[in-house]
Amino acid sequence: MTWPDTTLARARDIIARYPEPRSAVMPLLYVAMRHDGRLTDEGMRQVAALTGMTAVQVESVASFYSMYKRHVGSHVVSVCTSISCHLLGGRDVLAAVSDATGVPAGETSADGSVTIESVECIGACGGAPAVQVDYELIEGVTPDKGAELCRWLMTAHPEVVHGDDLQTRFGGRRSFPAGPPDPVGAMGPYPAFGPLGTTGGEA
């Protein structure tokens, strides 16, 4: 076991929530990403040891789902180009994001600060075009605001990104009125889940 005691304790707490240890493989892959900043062979071996699976079985899960990333920057910018976003300028937002960063979709900036990706529907059709930063949603993003967002990520290097803050700074029309403020944000290129230790503090 190579994870520190605090990470192992978190992993074992997650496993205890499931009837079988192998059922915890997906959340444990996020724990592995949090530990290493990306998904590594060592991280997958650690998950295998904790769940009683083989490393190949763990890798087969990780390679099937796009959110488990072996090569990723400090932040992942996901631009929706599915039908609603496409019709409302999602491709233009993606082009602006790539131009601002010099990074084509599917690649990572040379300094490792951002990974840019084109994604299918992220469930925000009413607020199209939609973008996510570390799976924190921003609705009504224009090409100019998308470019501004990426320049900010590459220069400010925020340790935590908050969806509400991102929406205020870089978003536009929302699909629904804003709800209560979300006090936590994402700490890296993985979703913000408290039990997984992937959330930051208040904005």
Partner chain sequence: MTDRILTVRMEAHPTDSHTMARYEATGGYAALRKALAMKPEDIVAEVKASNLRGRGGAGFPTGVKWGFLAPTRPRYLVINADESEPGTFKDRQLLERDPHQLLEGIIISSFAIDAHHAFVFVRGEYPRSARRLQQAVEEARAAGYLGRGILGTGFDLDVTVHLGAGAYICGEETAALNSLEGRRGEPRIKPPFPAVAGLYAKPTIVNNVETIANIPWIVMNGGAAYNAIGPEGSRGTRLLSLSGHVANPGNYEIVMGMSWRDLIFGIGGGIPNGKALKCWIPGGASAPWFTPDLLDTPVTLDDIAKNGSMAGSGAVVVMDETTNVVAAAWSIVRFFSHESCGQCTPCREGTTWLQRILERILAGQGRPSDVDLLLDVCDNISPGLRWPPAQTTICPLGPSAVSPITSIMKHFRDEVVAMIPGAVTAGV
Second form
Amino acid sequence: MTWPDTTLARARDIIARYPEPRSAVMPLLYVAMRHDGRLTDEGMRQVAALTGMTAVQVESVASFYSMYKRHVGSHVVSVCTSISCHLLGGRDVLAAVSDATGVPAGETSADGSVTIESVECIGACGGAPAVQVDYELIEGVTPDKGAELCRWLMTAHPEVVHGDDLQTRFGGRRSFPAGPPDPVGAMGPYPAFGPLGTTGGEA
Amino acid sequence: MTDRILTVRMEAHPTDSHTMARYEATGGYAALRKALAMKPEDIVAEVKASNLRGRGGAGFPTGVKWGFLAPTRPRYLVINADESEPGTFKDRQLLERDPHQLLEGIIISSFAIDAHHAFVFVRGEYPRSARRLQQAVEEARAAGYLGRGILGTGFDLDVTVHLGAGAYICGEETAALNSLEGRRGEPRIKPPFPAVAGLYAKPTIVNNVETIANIPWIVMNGGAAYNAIGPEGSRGTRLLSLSGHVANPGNYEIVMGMSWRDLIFGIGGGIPNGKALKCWIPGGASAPWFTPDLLDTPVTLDDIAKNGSMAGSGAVVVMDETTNVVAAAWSIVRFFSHESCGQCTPCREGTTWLQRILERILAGQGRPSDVDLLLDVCDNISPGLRWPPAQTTICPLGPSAVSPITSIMKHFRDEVVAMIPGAVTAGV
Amino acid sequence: MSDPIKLTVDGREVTAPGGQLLIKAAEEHGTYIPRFCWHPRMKPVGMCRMCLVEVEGPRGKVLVTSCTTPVAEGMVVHTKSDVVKKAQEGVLEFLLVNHPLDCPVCDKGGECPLQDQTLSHGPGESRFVEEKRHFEKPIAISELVMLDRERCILCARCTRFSDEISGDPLIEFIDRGNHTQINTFPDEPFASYFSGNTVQICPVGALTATPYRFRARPWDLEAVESTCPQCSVGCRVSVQASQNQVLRLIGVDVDATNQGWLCDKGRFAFEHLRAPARLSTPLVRGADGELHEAGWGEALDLIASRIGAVIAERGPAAVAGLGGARSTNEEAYAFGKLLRGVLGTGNLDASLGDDPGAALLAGVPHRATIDDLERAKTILVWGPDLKEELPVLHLRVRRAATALGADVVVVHPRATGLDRDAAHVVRYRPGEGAATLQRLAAGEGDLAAVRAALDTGPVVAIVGRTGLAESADLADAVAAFALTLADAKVMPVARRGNVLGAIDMGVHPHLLPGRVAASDAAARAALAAAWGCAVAVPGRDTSGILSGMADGSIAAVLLLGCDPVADHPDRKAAAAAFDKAPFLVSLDLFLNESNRTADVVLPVDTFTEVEGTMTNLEGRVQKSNRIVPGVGASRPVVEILEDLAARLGGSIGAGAAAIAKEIALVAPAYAAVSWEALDWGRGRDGIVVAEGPFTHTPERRATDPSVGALTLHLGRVLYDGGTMITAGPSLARLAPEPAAHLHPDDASRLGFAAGDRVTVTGNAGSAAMAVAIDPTLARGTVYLPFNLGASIGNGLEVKVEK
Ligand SMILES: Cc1cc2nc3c(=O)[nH]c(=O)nc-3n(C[C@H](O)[C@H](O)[C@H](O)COP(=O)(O)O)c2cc1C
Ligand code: SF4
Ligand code: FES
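Having gone through the form predicted on its own, I am curious about the other one (the form predicted in complex with the partner chain); can you provide its structure?
Whole complex next, starting from this chain.
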């Protein structure tokens, strides 16, 4: 076991939420990413040991999903290009983001600060084109705002990113009124969710 | 008559509709108290009487599904919050803005079907939805609505909020079950259906977020009241996601039966920038496209089906006259190719092949034979290219990739042909 | 499966068991539906979509996969309609979209279902003009298996096999959709004892076996069906050879034994047949003390004269024979007849003291068959780790546990391959077996639930030696206990290939051919009449012979394919006996620790080179067949023994076929056994011989010795130091390094960490090795793998020191 006790305790809490340990493999993979900053062989071995799976079974599950990333920067910028965003200029946003960072879709900047990806529908079609940073959503993004967002990420190196904050600074029209701000932010290229230990806390 | 059920609270209380305090203050959890005093089978009967149909895409009657449960225990309830069909963003609103409404529906439904553990499968890209729901779960547990001996009855329930990790196919109910079991999210062969052998091979009900969010209202007001709303076959209200080339995109809770014209040009505010409507997708990326000749047909499940498409997940994507339909179709085909789980040969190989032919055409390298080839590859995924589709695959994802191609071939064949050097437009 | 139902296939009404899969029902009635992913021994996944057919339903005809659709009353099926044909052609075209079509350089070319079905069901040419999917090719995923991902059609046969059948899921699908590929985890190779099966069932050339790659084209291969001799399960195999060289073994699917599977030892050990070290001429020790090549006449004359002299001087009781457990029944019979009849000695034994005892093996009442496992509700395994010693029996027990709902109870000093699937696991320390049995029988304390489980029959109790430091009495006691259970059958197990067959052929001091007590004078007289010579009275068993060699009372020993110095649990006693070097003759394939000091070594033909029968652990007699000649001047054992008998004034019969007929005459249980009845294609399931006439009543005689702080568990591993393993290049490198395994508590008490070099001292010596930590081990136990070079004896008491 290479994880610290607090992480192991979190892992055991997660396992206890399911009738069978194997069911915890997905949340535990996020815990592994949180621990290493990305998905590693060591992390998958650890998850295998905790769930009674073989390491390759864990990898088989992990590689099925697009959010467990072996190669990723400190932040992942996901530009939606599915149909509604496609119709409203998602590909222009992607091009602008790539230009601003010098990073083609699917790759990571040389300084390791950002990974740029083109993704399928992220459920923000009413606010198209939409972008996520570490799965925190920004809707109504123009190519210019997208580029600005990336330049900020690469220079400010924020430790935590907050969706509402990003939306105010770089976004436009939303799919629906969002209600009050959510104080929680993301700490890395994985979703911010309490049980995973990936929430950044108050802004 | 009631014309809105799901979005009343969030609109009246924009700053705190997601909190326990507001939920209780606006009548929340009264339905749960009422339900816990009922016999479970009577709740099922009310849901049957309501004629509530599933909002996840297939439109299956919810009460009938619950009636299929095999007698064995334990049983599970799984809420499908994997909302990933391009064009769809309604469940996100329900999760973020009124999570207790869904949670109350979950608790009542679990009681009705005798489940003691419910799972909500939230897509990984919706962390805010998961956080809001998790917070609601914790509030509900603290208030005695969840856990052991709910509200002093003998009913126990646990709710686990499960975060997906980026795979549209996990929206298919059996793929969601595999994913919850810690496996690859590959659809299972049916039968057995989840109601007989689902999660951990135990009887399981899988329902969409919106479906279950209706349950508290049905319990409070009775199945008959629900069945009195909207036209036959499309009872109740429905949350439609409007997007694309439309002036007022967004989610709209409507009673079905209005015309497409009223929806797109009335509620949707029409096509921006003075452009004309070219076509629209009536029910998510999987659905065949509609053209303006159908503008005056009614928006109901049955009418949409009769006209050769489906209401699906309620996503209406509007395209204006400037739209390059080949590029639009490519975007959708690429989506399905990217999201194919890879089990079935026709889906795995066929969707990618279609994507690459379209890419060639878009790059100006189409061949005259590509028109027939596209259709024949489609035919090998969905034989006969009919509606509702036949399939050579396990689940309907593969055939879904056929919809945009048959749509453009049916309505815009000339535009496709015009992009292919050397191809001859029919009739010329 | 329920009552027969009627359905219509392509307009013809047929009958099938209700619930049977359509693909199988159609095939049984002569309609072959093409398929890739479906395999009759695994759960259907319906992935490849090749087996689509149309079934008429309430809303018209629907395409369904026949591999996932059970037949139902009144079903109307179309397997050749235009829609079906179009769909199947479509699937094939899709499969070929990314297939490299490198058939000319592919091992599978010529026997490839993809190639065949493309010819019969495929489209003319591909309309796919884009670049195909590319992967690095091929990659080694283990020492034995290579993977070419470009050829893979993603049918999940290999992944299902490793997960569902063998239970070591080390290969899996990686990535999704069109990027999906098969792979192993980085640094975790596909090191499964059963990996070769995936090569066998791969429908394309994606998985290939290193020992066979590029060796032959299928159309150049001849094949013969035979029986694997590597252990006593007796798996059916197809032996395939070209140009007088065995090139591969393929498992044959029979219900009775292996259901198509083989372990990698059985599959790949054939490499030893053409190993450079294999003996190819007789060797005779010269005046210089070295072995020299000799002619057959010279070698046999020497043996006859030396043995003749021993008998003349000291009587036949000074002559002994050991071995036969690796031979055919005919060879073993000939060996027994030579010793007991021609030479007149009752000192003979095929059992090397490493099995649960010949009496239990040959005489157990209520013997279970392997197929009884299909019906068992409870299975007690108190014996060897089946995965290490009897691998395909392990698969059958695993199947019972995972697919058929049986509860398995495993009693063993350390984790076995079955533990993960067992309902109950009982750990005990060697030396405390009798007490453990007592507590189990009484259902004491934590064993109450285990005892209760054993009350649900049918029960099959698999009984053998858990390790070689424990006495065989324990196995007898466990068998005795098992027989007290209601509705129980017992399966005594020993590892060596034909040990039961050799005992049945009378290679045992107390048994005549056909499980007849040798003490029975009337039986001896009857046999003497049949043989036309006197039949010796019972003599010494293996330990008696070894002590006789050591004390000089045995002066001439014949070894038939046996290496007691390496294989006898008390290696010290065996080595001491062989050091005394009486006149020693060895019939063998290789020089080994025992025959290094022999006076004459005779090269023999072996498996794949001779025809004969073998008897597996159930008492099932099966045929072995010849497909290649031996090497150099090697000869069949029966011919060698007949020549020797003739020189000694007797006869044992001319050739194996004649001997087989004689066995049927003199061995009552084998009366129904004939080569014809067992012939390829007809007698696939073999013949299980009846119990008796010799019977043995197992007894609870075992007592626990008083033991010190550490006791020895001497277990076997599949890839050990045996010659079949070490002589072939592929398996030799798989043998693990010997290590002293300790429970973490014992290790920390003694101050050892993993990897520390220690000296382990047993009753017969010391050996230096590394410490390995094994938390599954019973506390107070040191586990050493047997026959891996480091011999410290087989006493229970051990010491481990820095
Ligand atoms: C490829 C595919 C994707 C699907 N995605 C979703 C989804 O994201 N959300 C959903 O609720 N149902 C989805 N469904 C439908 C589900 O399989 C299932 O019918 C539904 O969750 C049942 O709930 P309902 O009866 O309440 O509609 C999908 C189906 C398919 C075939
Ligand atoms: S149709 Fe596609 S997504 Fe559906 S099961 Fe088959 S391969 Fe998977
Ligand atoms: S053999 Fe039936 S789907 Fe593959």
